[in-house]
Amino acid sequence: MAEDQDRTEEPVNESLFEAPPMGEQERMVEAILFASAEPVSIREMAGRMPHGSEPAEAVANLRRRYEGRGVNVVRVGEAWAIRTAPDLGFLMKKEVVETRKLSRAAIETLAIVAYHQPVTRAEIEEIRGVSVSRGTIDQLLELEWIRLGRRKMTPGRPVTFIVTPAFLDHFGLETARDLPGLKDLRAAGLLDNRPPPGEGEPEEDDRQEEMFGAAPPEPDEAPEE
């Protein structure tokens, strides 16, 4: 009986493993981000790292260490990635033959989704003033630049469209709120500087302001089953 009592009074080790030092955790995060072709979320990092690790703190420390370097740790939506410093992007460019170009309808549709998300197909058509073909939506879905959002609580419960982390990553944005303004879009060649034939400049400006003038809201997270 005394021996049993002695055994129960022995201290119990709460954990068989200790989290590695923060410096080692930073190295782990660095390795994960460097090897991944896609941005990695904090949850995904935690699933790969030893029990008790603090990937969020490690990312914050690593981000500070990479400030001013040739590559930076950047946030892409709700995930993180290692990307070339913006001022050195010209070093990565080279002339290539463009094999696929978005149609004007696809560019306008993509812009409307980005600036008005979550937005339904009917709302896209109302803003553009013309119907949206199934092929235009399918092309943007195939590029993984837009995806389905939550259904709207309106008659028929239509699905909505929102931009994806791949869209944000492609254009170097952290969130949809970082989207450029109308002048920036024109300078980047994403908007025509001239109005379509038969239309005056003021009318074209009004149409573009309607599509791009509003500040984009935060998107819904996932489609409702």
Contents of the next structure:
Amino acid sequence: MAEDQDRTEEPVNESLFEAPPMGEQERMVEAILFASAEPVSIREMAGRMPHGSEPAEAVANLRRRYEGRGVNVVRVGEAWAIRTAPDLGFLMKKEVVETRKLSRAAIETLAIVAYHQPVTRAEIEEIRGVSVSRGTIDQLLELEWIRLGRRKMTPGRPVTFIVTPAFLDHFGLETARDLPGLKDLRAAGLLDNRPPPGEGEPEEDDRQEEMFGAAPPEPDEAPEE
Amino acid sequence: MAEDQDRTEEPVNESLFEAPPMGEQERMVEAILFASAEPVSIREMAGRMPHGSEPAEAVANLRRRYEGRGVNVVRVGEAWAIRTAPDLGFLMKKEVVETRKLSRAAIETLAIVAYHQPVTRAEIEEIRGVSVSRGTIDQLLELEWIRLGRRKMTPGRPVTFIVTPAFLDHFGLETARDLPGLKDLRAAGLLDNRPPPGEGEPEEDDRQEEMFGAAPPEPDEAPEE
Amino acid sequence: MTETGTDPEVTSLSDRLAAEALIVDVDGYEGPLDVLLALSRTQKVDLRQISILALAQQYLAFVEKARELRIELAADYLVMAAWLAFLKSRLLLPPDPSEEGPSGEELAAHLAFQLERLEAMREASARLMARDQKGRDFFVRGISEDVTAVRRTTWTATLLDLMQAYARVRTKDEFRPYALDREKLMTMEQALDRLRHLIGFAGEWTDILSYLPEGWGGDPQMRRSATASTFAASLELVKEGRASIRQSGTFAPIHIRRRDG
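Taking the form predicted alone as the starting point, write out the structure of the form predicted together with another copy of the chain.
Time for the whole complex; same chain goes first.
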């Protein structure tokens, strides 16, 4: 076959050899384009196909056949190739889910929200003793473990944060009240026996009840992402 | 954990996003199969396609669509691939590096593994009447045409060998059941593991039934003599 | 046939070619079973009808010939020869009822089965290799696209993590390193608390700076923080209707006073 390469396009050959039917030529072009690692020129196709073949016409037919399909026959410079339809590129991505532990800052912030809700950012910072980065709050919002609560009736009307039902679900709690109290933490050896001066139990007052009871829809919902 | 979250969201998704129409799913499967040189399992397709898609049905449709074309949708074990039609092989540049020419011993060993799987080395030697060299097995393992199967529940718990999806892919077999002449060989009792007279009965046969899937139970009779 | 045997290969080869219809090239055979299969083909019958007796005789002749040609036969060829000699005697002699073990017919049947099975596997391997093969007869996708993995991270924590984190936060007071920073800041809540108490006493316009707590007027950072908080707290009180606020000009002092009613 290779030695015929240069003569295939000459019209003389047409009379010498019967070319395969166009449908067959289309199959050939299809197989060639599929299997080639590089785009293939018409000339190269002609070199591989039987004498008298019309690869240009076969490619044109094949191109029409693939219109609207999952792959298309596309022209690449002077050559042709089969490529994924542009709108299906997303299929070539595979999602790999990786589970990671929350950062210390995030888990501490989450704990403070859970124990002190509704709590403002300033209060979180006050309790943690360090400033809370925007990213940490955003991460918890994105996880849908915290959301915005009502604004606090203090100067500046700062937004507050509260934990969500998804949070409760994740940690297997029925209500935020089920969170172990400081006494429990102490009993579990998680807290020093000496309570820090001036620190009582976290308040588990009716504010929380409100949050998890028939909470009226909040005007400032966390943006759902 | 993350699964919990997914679980809670699932019913929502089902109602929110309807699976794309079958024609669209067919396009997706087409794009996925075209893009991959290796067979792709239904499971993997489902993982990449929108929620609620039916890749198995889409593949079946696609297969029909490509019947008689220059490339075909072929089944390889539990997976699917697009391959050029075998009658068009002459068009292709044989760029593929020929695998080392297999020795007669390797070819026979391969056939024995394919037809008798799962089969132990001792059984292979019994059938060939000669010891099997380490190199022969290694070569087939390297080609990834055979791999280790379950250990046999006989004294010494010898390892067994079985053929791989790569083997099926290379020889264009849908499943190991499609091995040429398998049925006849089994009917003739030539796949039986008959012990030499005077030796213990082998436990056998239901193992193989498993390997070859839901083959109709063969009467376990000796060849007519 | 040389006496010395210095070059047995050449001698045996020429001898074989000359003298023997059966070419004994042991290297070309894969063991006794292979030889037996080759020999059985000379019987020109279906393997199922093969005469094992005739085959045993052929094999013994083959081994004999090899010996004559001084070909080193591997031990298993000789083992097979011995076994076939035994089988031959069993097949020729009438069965002895007192004899233990399988009959000659059973042994012969098994050998026939082995030969047939080997033949079948040979045919199967030939058929297998004759199939269309990947990379030779059919081809895979030339331009394959790798599936790019998109990493999605999900975050997790346990209730214990949560409790430990909270315990950590609550016990931090005893050793927290950032306490100094916080001491220089006055929160609006602090200022408001203070102002709520003090505003009741402000019947007259009073500069809000006079409400700064003691010790907050010196250090510039503390002063700034206290001033801002106090101002914000003042606005809050105004909003609550508890105070009035005024400023005579830009950057002028800001005054507040109690608002009654």
